[in-house]
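In the block that follows, a single chain appears as structure tokens, in the form predicted alone.
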Amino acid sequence: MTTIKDICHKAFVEKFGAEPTMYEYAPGRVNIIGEHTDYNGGFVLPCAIKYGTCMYAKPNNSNQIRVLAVDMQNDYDEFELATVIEKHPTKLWVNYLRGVAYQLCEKFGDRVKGLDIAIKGDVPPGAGLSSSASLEVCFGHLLSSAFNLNVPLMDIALIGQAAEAYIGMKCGIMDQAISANGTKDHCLRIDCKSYGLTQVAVPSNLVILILNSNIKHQLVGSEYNDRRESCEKAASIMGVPLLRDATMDLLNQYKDKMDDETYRRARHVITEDERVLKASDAFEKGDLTTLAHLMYESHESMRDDFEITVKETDGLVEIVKEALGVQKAAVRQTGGGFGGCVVAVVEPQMVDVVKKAVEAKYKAISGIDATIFETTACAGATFTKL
């Protein structure tokens, strides 16, 4: 079977006429629970997945990054390393790299040198599984490792987050943090205020299923930034720095000073933080009944209070819930919203039951098929000298 590594290696040699001398890989992620809490300083519970971005590279004895994007019909770009790097006017994919590069140049100057790079990934774009974070972390960790910059993994994640802002997306830290810091067979509970990381073991008798609605979401320029502004507005009205610092009692004290939409946005975040902490404990104990209750409650909150689901993801959640039964329906929409994927935590014997139910019922809701795949919790960014 041809892997993304094989394809990427072949493309590198064909483009640059030499063998690469280094290899980097960073995974995408799926978030079990904790949606839109990260930029509010709250808690999230993602795991790295077995799909990600790989890069083969070789120093080119210049101050230029020369990069081939295999997934973009072998699109190619070159840019000079500097503390100010202009965004490319049309190529979004390379702006993630430019956003990472200027920050490392700002900190390390001419210790950051030119590379020839080929990139290939298998995270479905637009699925809400963090293909962009995987790309940023992969590139940042490659530069750090190639030139012995020794940038800590959480700093690599923060550089990736800043690269999103450079492009126009004010995202939280979750996606980059799990791509950089993932651990095999563990989810990672991330405290997005202190950046504290807590390993949460995935029980061996549970399987993580990802159901792609194949309704693509596009977060840059979407309603994502509007949701963030609503959260900041609610925090400001309550006089707290972040919604992480609020409670439901405090929110209800200020309810009359907020419009209904702002109140509901804040209610989602505050209650979601509580759910993450309870779900972490339930997951590690293998308490599927409690996890099911919390994940479905999270979905309802995203649907009704935060309003980021769509009929296709709502439909997928209900199909899975019906197939598994209420007591075992650990299922919800995952990712930024407005399309993308649904995540389910299921017993191995229920995987085929879920697949058959989705195959039988989803197309009537959406007019298209869903794509279903299993994943284990995987390791984060890894560099290999060849």
Ligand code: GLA
Contents of the next structure:
Amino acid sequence: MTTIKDICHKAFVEKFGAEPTMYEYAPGRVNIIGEHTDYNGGFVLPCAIKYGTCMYAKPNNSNQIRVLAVDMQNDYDEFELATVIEKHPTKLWVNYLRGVAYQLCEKFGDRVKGLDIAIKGDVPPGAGLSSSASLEVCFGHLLSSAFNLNVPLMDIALIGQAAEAYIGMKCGIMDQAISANGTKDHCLRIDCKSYGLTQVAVPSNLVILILNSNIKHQLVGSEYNDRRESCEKAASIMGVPLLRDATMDLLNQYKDKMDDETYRRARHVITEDERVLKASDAFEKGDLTTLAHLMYESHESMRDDFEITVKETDGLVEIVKEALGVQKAAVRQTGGGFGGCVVAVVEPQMVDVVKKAVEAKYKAISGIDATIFETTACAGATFTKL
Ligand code: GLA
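Since the one above is the form predicted alone, can you give the form predicted together with the ligand too?
Below: every chain and molecule of the assembly, starting with the one above.
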């Protein structure tokens, strides 16, 4: 079978007329629970998935990044490494790279040098599985490894996050942190205030399923930043630096001082943080009933309080719940929201039951088919010298 690695290698040789000397890979992610908590300093529980971004590269003895994007019909861009790197006026894909290079050049100056690069990925775009974070982390880790910059993995993640801000998306740290730090067979509980990382083993009695609604979400838009602003507003009304520092008691004391929407946004985040901690324990123990309960609550909270679900993902969640029963359906929308994927943690023998139920019922709600795949928890960014 031809892999993305093979295709990327071939494209590199064809474009640059030489063999690459290095290879980098960084995965996408799925979040088990903890949505829109990261930029509030809270907790998340993602794992790296079996899809990601790969790059073949070779130093080109210049101060230029020359890059071929196989997935963008072999679109090509080159830019100078300098203390200020301008955004490309039209090519979004290369701005993720420009943003990362900008950060690294600011820190390391001319220790960052030119590379010829071919990129290919297989994270479905617009599915909320962090194709852009995997691109940023892949490139950041490649540059760091190629030129011995020894940037710690969490700093690579922060550089990726800054590249998103450069493009206009004020995201949190979750996606880049897991893409950089993923560990095989483990989820990672991330404390997004201290950046503390706790590995949580995937229990042997459960598997992780991803159900793509095939309703594309587009995060470089105002909805995400609006949610973030509401959270900041709620924190400021309560006089705390971050919603992580608030409790439901405190929020209720201030209920009259904020509008209903701001109150509900904050309620989602505060209750979601509590759910992540409980769910992480239940997951580790393989306690499916408790996990199912918490994940369903998380979905309801995203649907009713944070208002980031769509009828198709709501529908998928209900289909899985109906097929497996409340006790066995640990299922919720995952990622930034407004479409994208649903994640389900289920017993292995239930995978077919879920698939059949979705095949039978999803099209009636959405007019399209869902795509379902199982993933193991995978390793984070990996550099190889060839
Ligand atoms: C996107 C962002 C993350 C996080 C999630 C929601 O994936 O990039 O930082 O906020 O949405 O949990």
